[in-house]
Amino acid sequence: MIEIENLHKHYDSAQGRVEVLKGINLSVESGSITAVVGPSGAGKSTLSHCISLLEKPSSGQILIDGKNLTNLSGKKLRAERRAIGTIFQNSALLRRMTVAENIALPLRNLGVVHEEMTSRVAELLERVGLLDRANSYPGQLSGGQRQRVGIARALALRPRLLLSDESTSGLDPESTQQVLTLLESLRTDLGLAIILITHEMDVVRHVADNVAQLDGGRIAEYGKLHELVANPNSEAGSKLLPLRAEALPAGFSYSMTVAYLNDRVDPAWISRLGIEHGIRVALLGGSVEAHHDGTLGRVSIGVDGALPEQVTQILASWGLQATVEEHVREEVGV
């Protein structure tokens, strides 16, 4: 587990101090994928480089297993940053190293046997699919080739915290969908904690359980991916899952923005509610997506026929949760 207490970053600069971190709260549990999204300037960047290390933290902790790493220098912080494997963008692979040669770096600089670093590097290579790949030059392989080699090294020390810094950034979308699959079968297979830092919205719905959305160097929200999504008034969950709807339609009183909040959810609750209530419904637009932890989805639909509270009501019972859009609020009285 990794938790990050009131974490503060500056920069002192000719104009004058500069923050860029602003007090971030972040814990990531074991065996779950955090992404941390949010637009160009919002510290991402200087937040992943200080989980990792690569910066010091002007003031605040990160914890690994209850152990404050911050508070460390020299061999000591190089020892306990084993615990954290880094993915980077462009996988930052050694060209004149082979794939095995990359992988087994790690282990070389801390004194592994020949014998035993055979072995692990031939245990990541087969993990991540590229076994047959070994001796070929980071040159020789495709742009996701060469981030699983990324992910492999990033494995070598069995790392407790794995940090993904854009890795799936300008990949096409065959080799960002393996390498979502790997990340998946690392938070299930290995019990890793995982933090993604994307500006790929597609990425976080496919493999995130939490989100945090940073903007000026705070978290402006966070949250379960499924309750951001469903929560009407969350500005990261109408990112995530954007609700692109129709007019409503004439003859009908007022429309409504429907969430799943289970993965148990009948497909035909739309026809429903007409044969078994005697609601009208119009759909108006929305999206539904398969999730590792259940089904994501929001609908706009047109309503008429029986009260906002009635419809409500009705669809909570089967695990949908109905909220009037705010355009007819006044309208409908609500």
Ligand SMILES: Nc1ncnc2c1ncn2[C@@H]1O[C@H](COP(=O)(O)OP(=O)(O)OP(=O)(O)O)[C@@H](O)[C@H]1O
The other form holds:
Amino acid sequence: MIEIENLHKHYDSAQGRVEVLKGINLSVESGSITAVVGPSGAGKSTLSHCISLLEKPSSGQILIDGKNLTNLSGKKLRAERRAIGTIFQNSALLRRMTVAENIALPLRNLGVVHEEMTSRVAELLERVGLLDRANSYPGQLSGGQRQRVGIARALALRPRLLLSDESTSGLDPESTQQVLTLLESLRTDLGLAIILITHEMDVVRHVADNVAQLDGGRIAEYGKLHELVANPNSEAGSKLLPLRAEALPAGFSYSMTVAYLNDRVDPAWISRLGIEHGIRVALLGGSVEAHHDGTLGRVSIGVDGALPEQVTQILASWGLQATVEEHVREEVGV
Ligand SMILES: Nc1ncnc2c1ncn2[C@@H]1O[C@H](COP(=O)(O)OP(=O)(O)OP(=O)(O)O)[C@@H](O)[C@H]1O
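In place of the form predicted alone, output the structure of the form predicted together with the named molecule.
Let's see the whole complex now, leading with the same chain.
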């Protein structure tokens, strides 16, 4: 588990002091993925550099499994830094070394003996699905394959936290998918805590358990992915699963946004409103996606034939949260 406590970072320049991180608090449990999203200039890269201990925070603490890493330096810092594996947008592999040699680099630096290194590299290559590319050079691989080599190298020293800083930016959809599938398996199989810094909402929706929205150096919103998407007042939620809905058609009384709260939602809930309750429903827009934690969905519907409270109650009993968006007349015909 990683705990970031009241983290501050400022830079002093000729123009004065720039406060970039203004008290970040964030915990990521082992076996879970937290995405950090936010607009340009929010402080994502600075946070990433502080977490990977490339930069020293101005104040605050970073603890991994209870151990404070921010007050260490020299040899102790280098030793404890092994708990953090980092992957960047550019996998930063050495071009003149083979895939296997690149992955072995952190082990070599640590003085691991040859046989142990060879078997560990083979194990890592297998984990990232590149056993057959051990002797290739980075230039002979696709962007997605290079990124997977970068992940294998980040895993070499058995970290407990994996920090991914825009690691899928610039990859084609198929390579992105491969990297995300790999990250999911590392969360589940190795129980890693994973922090995913990204501006790609599709990526967040696909793999994140929790989402932190960074804005102006502070965490403006934080929550479970499902909860943010279901919360009609969440700015992060509406960016995560944008809802483009048609206008309410004639003959319908009001429109509602309906969010999926859990994985027990009957996929046929719209037709059940008609069949079981005699309620007419018009589908106005929405997205419904499978997620490892259950279905993620936000749908806009037009309704006629029941009061909003009644529909809200029925939907709540099916694991759906409804919010009335638009009324077209005072009297709702029942
Ligand atoms: N070394 C530095 N000295 C002064 N200001 C800095 C320094 N590094 C970053 N900043 C400032 O901190 C703010 C946050 O920068 P940062 O790169 O962390 O944002 P970001 O969210 O990663 O943005 P982007 O998505 O565009 O990469 C910016 O206003 C930037 O100008």
